[in-house]
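Take a look at this single chain in structure tokens; it is the form predicted on its own.
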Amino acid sequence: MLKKYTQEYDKALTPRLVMEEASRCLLCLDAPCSAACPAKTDPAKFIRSVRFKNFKGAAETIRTNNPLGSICARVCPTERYCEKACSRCGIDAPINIGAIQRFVTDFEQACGMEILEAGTPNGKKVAIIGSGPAGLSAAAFLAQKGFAAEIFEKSEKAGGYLRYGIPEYRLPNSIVDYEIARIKKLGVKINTNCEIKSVAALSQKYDAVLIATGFSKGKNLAMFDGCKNVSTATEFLKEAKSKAGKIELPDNVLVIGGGDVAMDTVTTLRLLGVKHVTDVVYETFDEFRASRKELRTSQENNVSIIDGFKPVAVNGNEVSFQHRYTGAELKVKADIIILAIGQENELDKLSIPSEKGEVKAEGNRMGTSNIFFAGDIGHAEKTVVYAVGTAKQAAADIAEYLGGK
């Protein structure tokens, strides 16, 4: 079972089926998948690129638009976003968008094609505190401006959440080590093992500090205080991927939660071997929050996904549930419990105001300040496409502000 979570999930389309779904493609003028993309990918353009098999040009459509071009083409939620908005929708199915940027991206690497370039240098430093989707692609954007870019990244390697959350079926970390690889190349600088604790006192010696922090931290429950057998899915996700899957498990774990973060916990467990993965979820289905690819890998790998209760009290390894709408009661036992209900920031540690787990600030910037912010911390969705688009903005927030182009 090793294996199958060491291995990609999906397979990547053949070169013949890309050009057939790229043949699918409409050729809009006004390609409304495009203006669907949150980090300003432009689909549109790679896609027609692809369909006269200029494979170089789609590429490069992808890089300069969007640094993490790899990482997003295995795990953006497409369906929300520019298949979403894809105008055949209308006529069939949308296109695989994300199918086809995989195989540009794959064909980019495979090719060692070298797409970005650093600008001039300008004489400006910029600090960003955590290597996430946000603070790589803000660093990359910016090196291209000419800007002298360092990250502060306080885990012992760069990626933050693409390499201790997401699981390797969906993310292997060699492609996260590929797209790092790239940014450094850019003349960006990476500190590992180097937690911040001032953030004033670095906005005195950098001209500008990103705060790109995301939500690292696991949410907890009240009633589950003190429980020796309950963890997080931040904390189980991290540990899982870490050993590369090579984590002792018993036959039986809860999980409560229904998000994506969820459904990457409890398909990780039926991977790794475990025989009864049962999901109970707050959400009823026709609620639920979790992208429909995910929840239908979960099904794939047959959890057992409860919907519409909440759990209300805990008696050593048994957890008592009450339907929302209907009263019904359901109690699960399991040797483990793992809570998949949300993720927090930890924005106490460094002093930065924050309501409902985003910077309490318009905008990009704190202020008047040379404080700038961009991610999931943030007043953005939680998705890594997200978190690139605004890192997007954040640089040329920055680069406005330094007086740059």
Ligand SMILES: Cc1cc2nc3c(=O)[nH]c(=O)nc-3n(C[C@H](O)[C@H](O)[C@H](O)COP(=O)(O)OP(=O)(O)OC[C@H]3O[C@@H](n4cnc5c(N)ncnc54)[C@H](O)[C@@H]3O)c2cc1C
Given for the second form:
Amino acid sequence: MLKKYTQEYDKALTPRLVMEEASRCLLCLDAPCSAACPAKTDPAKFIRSVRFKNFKGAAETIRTNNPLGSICARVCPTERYCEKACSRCGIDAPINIGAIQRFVTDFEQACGMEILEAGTPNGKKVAIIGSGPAGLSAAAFLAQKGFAAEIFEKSEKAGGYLRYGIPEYRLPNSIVDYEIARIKKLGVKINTNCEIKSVAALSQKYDAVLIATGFSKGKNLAMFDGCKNVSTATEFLKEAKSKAGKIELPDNVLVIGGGDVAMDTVTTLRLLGVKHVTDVVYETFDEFRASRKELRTSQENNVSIIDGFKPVAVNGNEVSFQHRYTGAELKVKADIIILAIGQENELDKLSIPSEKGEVKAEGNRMGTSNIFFAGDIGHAEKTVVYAVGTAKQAAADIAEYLGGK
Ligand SMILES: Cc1cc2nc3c(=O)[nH]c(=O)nc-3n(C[C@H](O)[C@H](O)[C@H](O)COP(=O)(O)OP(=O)(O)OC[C@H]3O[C@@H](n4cnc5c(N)ncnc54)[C@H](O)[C@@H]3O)c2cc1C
Ligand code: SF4
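Return one more block: the form predicted together with the ligand, after the form predicted on its own shown previously.
Shown next: the complete complex, the earlier chain at its head.
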């Protein structure tokens, strides 16, 4: 069972299939796929290179635009971005851009290519709080511009949700380690086990500060306060990933929630051998928030999904639900209950004002101060590629503010 969790669920395409897929590309001049990528990874350009068997050129395009290219190749919800915009949609099916990107970045890793280089030191120091995709990619962009980028991370290891959230079967930690090692080679310093409590103190010591602390905390529902055997999906996924799936689990688990995090939770439970996994979801199937792909994976793994019900009461290990439209009642008993109902930021701990989960500020800077922000806490979609995109923009704005190139 453990093997199922630790092996990548999506298999890589063979070189022949990659070439076939690239040959379907229409080489569009206006490249709608590239325009739709939040990190501007430029799929049209790297697919063109692949088509002409220039894999090195393809890797250079991906890496210079996106320092987390291998990770995005695996976890990006491409059906919402580049593949949704792909001109080929109007003919048959979009180009499988994620799979081509994975082939190119696997090739880059296998060949030991070193594409990014540190810039000439400019004497300016930038502190980055948080080592998720936003913090890591901002550090990579800044280091290439000659800034001394130093990351402060409260967890034991760097990576944020890349390491402690997205399950091993979708994103192996070996890939996260590989991407982080490359960023460190640019001279980026990462201090782990180092929780920052005062942004003001840091902003005096450094020329600029970037806050990239993400949505670190799983949400709870008041009715479950003090209940035994109840945890959040982020706590569960963190434990499963940090112990490489070697955790004790009962036979019968109830999950509440229907987004991508809920789908990761139910699939992880099944891959780890839990016999009965029931997922009760607030939305009905036509309102579902999880991506089709994640939903399909959970269904392939025989998760029972019951849609349209909201929890109304809990009594020990039994939760009562009511259907949102018909009023029908449902009771589910389980050994443990996992809440996958969203995440929230912890900006109050840093005394940073937030509204509806996002930093209360215009753009990506706190007024006229030297404090910037990026990733989930900003005004952006909560995805890895958006974290990279907002970090790229923040790094450019920090460079402009500090007078760098
Ligand atoms: C289970 C799960 C699955 C997901 N799957 C996908 C997916 O398939 N595709 C996708 O695109 N997105 C996915 N996401 C969303 C994606 O992971 C986030 O959008 C992304 O990680 C946000 O990046 P970030 O850098 O802003 O924050 P995070 O990744 O949350 O990183 C923030 C970091 O800051 C650290 N930190 C917080 N406060 C402090 C402090 N005071 N001092 C020091 N360090 C601090 C935290 O420990 C953490 O390491 C998923 C999220 C979850 C939870
Ligand atoms: S939009 Fe689709 S067909 Fe056009 S260049 Fe991009 S991947 Fe190729």
